[in-house]
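Given as structure tokens, the chain that follows is alone and in the form predicted on its own.
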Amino acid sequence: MRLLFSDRLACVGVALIVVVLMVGLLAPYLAPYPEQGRGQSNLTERFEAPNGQHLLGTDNYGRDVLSRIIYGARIPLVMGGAVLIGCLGVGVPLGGVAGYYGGRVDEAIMRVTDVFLAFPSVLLAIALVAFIGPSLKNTAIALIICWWPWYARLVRGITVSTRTRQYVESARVSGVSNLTVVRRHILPATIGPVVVSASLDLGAVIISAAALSFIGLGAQPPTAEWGLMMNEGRPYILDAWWIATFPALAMFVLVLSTNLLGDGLRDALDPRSIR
């Protein structure tokens, strides 16, 4: 923690993530027009440019863009966290089992992961969501299915290199059970790389979820989701640029903050890094 918070850019990333999280939690109290943030239309004020009454303008349904962005702050971090937890819950145990036992178990698990990795993750996610139906829940399930093999391969590689070390061999020879060896010696070696990988992947997961919403396979109207808001503003980008621009800027700030946090964690958890 000391190394992490000695990195100013990492502190900026943490601060921005906390701000987005708090804005999402306090959306009913911070949004100027909570009803419009939840999707209520106001057709008498369509396409209003940013002004004193609507700081970021209104969209094609007359809804306040700022209120929609504030309500939309709830979704990216929840979606990203849920997807990464699901990926870790599937990939880490399978990778650990494959790396520790080896042989046919390793061969079977790794061949399954190769099948998933043979497809581009975004295209596979599009196909899965199109098959099971567009929604935020199905988007999360599709992204978990597409991303868990990367963590399985990462943990498997670390486990293979760790199980042959002398302290692990000594524990096994002394009669320590396999479960204890994995829990006390194998898993701690994977925590650092897995945390760093997950923090760096958080921004990519957020962008992938927003991309699915942008093409109509994620959040559905009238949900205030930044990718969906960008899609709704796309036809009017020349005349009402603010509808799509401000949600895109919010997405940019959030993804940048996750990348700054990931870089800071990578440096803090790498014992070979020179501060």
The other form holds:
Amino acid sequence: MRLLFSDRLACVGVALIVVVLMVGLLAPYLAPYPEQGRGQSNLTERFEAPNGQHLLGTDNYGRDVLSRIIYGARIPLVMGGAVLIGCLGVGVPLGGVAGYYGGRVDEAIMRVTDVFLAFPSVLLAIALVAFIGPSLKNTAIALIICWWPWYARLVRGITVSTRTRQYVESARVSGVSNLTVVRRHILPATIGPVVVSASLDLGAVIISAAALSFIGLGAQPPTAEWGLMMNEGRPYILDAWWIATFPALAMFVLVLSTNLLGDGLRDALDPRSIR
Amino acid sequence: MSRDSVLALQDLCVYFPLKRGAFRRSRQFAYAVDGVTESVGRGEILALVGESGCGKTTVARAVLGLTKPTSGSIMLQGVDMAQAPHKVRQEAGAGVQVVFQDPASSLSPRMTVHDIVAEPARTRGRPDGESLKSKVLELLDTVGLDTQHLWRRPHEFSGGQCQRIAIARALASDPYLVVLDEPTSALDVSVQARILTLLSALRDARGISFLLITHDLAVAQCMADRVAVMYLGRIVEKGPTHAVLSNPLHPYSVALLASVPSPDPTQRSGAAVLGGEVPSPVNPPTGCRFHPRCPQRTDICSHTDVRLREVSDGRSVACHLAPETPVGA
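Return one more block: the form predicted in complex with the partner chain, after the form predicted on its own shown previously.
Let's see the whole complex now, leading with the same chain.
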């Protein structure tokens, strides 16, 4: 932890993520036009360029873009968190079982992950959402289905290499039960790499979720979601550039800060820097 | 085989299948251990010696239950580890502990010394807290460490200290047999001597038996009561340490002894160092397994297999050419 905060870029990443979280939490108090943030249209003030009243302008329904961005800040981190937790929930146990028991169980689980990984993941997500119906919840489910095999593989690899370590073998010789060996010796070894991998993936998950919304397979209007807002602003990009540009910038800053955090965590958890 | 033996191996074989394809069943095996019969008595130290790849570590792993034997039996305190009920096996297995070669990898980098040493004791249902801590301190004291080391982690210790921690850990469940897998190979010579002295003292004080796996004949000489020399998965010669090392009967034992560097250049023996490589355990040679490298081979060696036979009291050798009664035995 101390190491993480001695890394300035990681601090910036953490700070920005905290800001986005706070903005999302306090959206009703921060947004200048909370009603419009929730989707109420205001047809008298359509396509207003950024000005004193609407700092980031208004969109095709006359809604304040700033308010919509503030409300939209609620979605990506929750989405990313939910997807990653889902992936860990599925991938870590499966990878652990495959790596620890080996043999046929291992073969079976790893071939399943191969099937998933052989598919282009965005295409698979699109197909899944199209099948189960577009909504934020279904986007999350589709992304979990596409993403868990990476974690299963990661955890399996670490488990296989840790299982044959002599300290694990001497624990087994001492009659420590399988469950305890996994809990006490193997899971702790996987935590570092899994946390790093998850924090680096957070940005990618956020972008994928926004991409699904952008093509209409995620959040549905009138939800304020950055990907969806970009799509809504797309037809007017030449006349009213602010509608699509500001959500995109918000997205950029958030993803950048998650990547900074991920890099920082990776450096901080590198065994060479602690032990 | 004495009735008091804590470990008895009867014709132990461990074969590893090779080239397991996705759909093909393997037909080829590496004969890592091929018919080893041996026993360790209470309070006895048996050294298994041989060059790398001869199967001595595989024997150790089979005894520890980390590798399943292909055939043959392992008896721990009279309990057949292949057939006895689970509970009985667990009870017998809990009294067997191990000290590995590399202390850096045999101690978990994430646990404190206290937790490492306490782990085996905890699985035997000892209470947590103070009594556990005093037990751990007592064990650390036995191996020459003290309270100030209790809450540190392995990376703060030297190799010799780590090995002491590993020994303390092995003692925590009050074992009757400790397998020492090259316990001193990773250590400096001066540290080696101290660890070996410690181990000998433990044997004398607690009556623990040791199965000592080593390639270092000097270690075997100063520790072991009996020595078994292994070559390509088989024991080729065994007997009391002094007898075997001072008057080896099998040509392989002779060569192994001759390969030990002598500190005195005028005492260098003229014995030829063995040529060639250890043959692959996948296709062991016919007849006597040592015949392709043996300086004294005759016709019979290449086509007739040879088994251990007793040549004098407590000494056995697997060689066609060994005399019935060894000179000077």
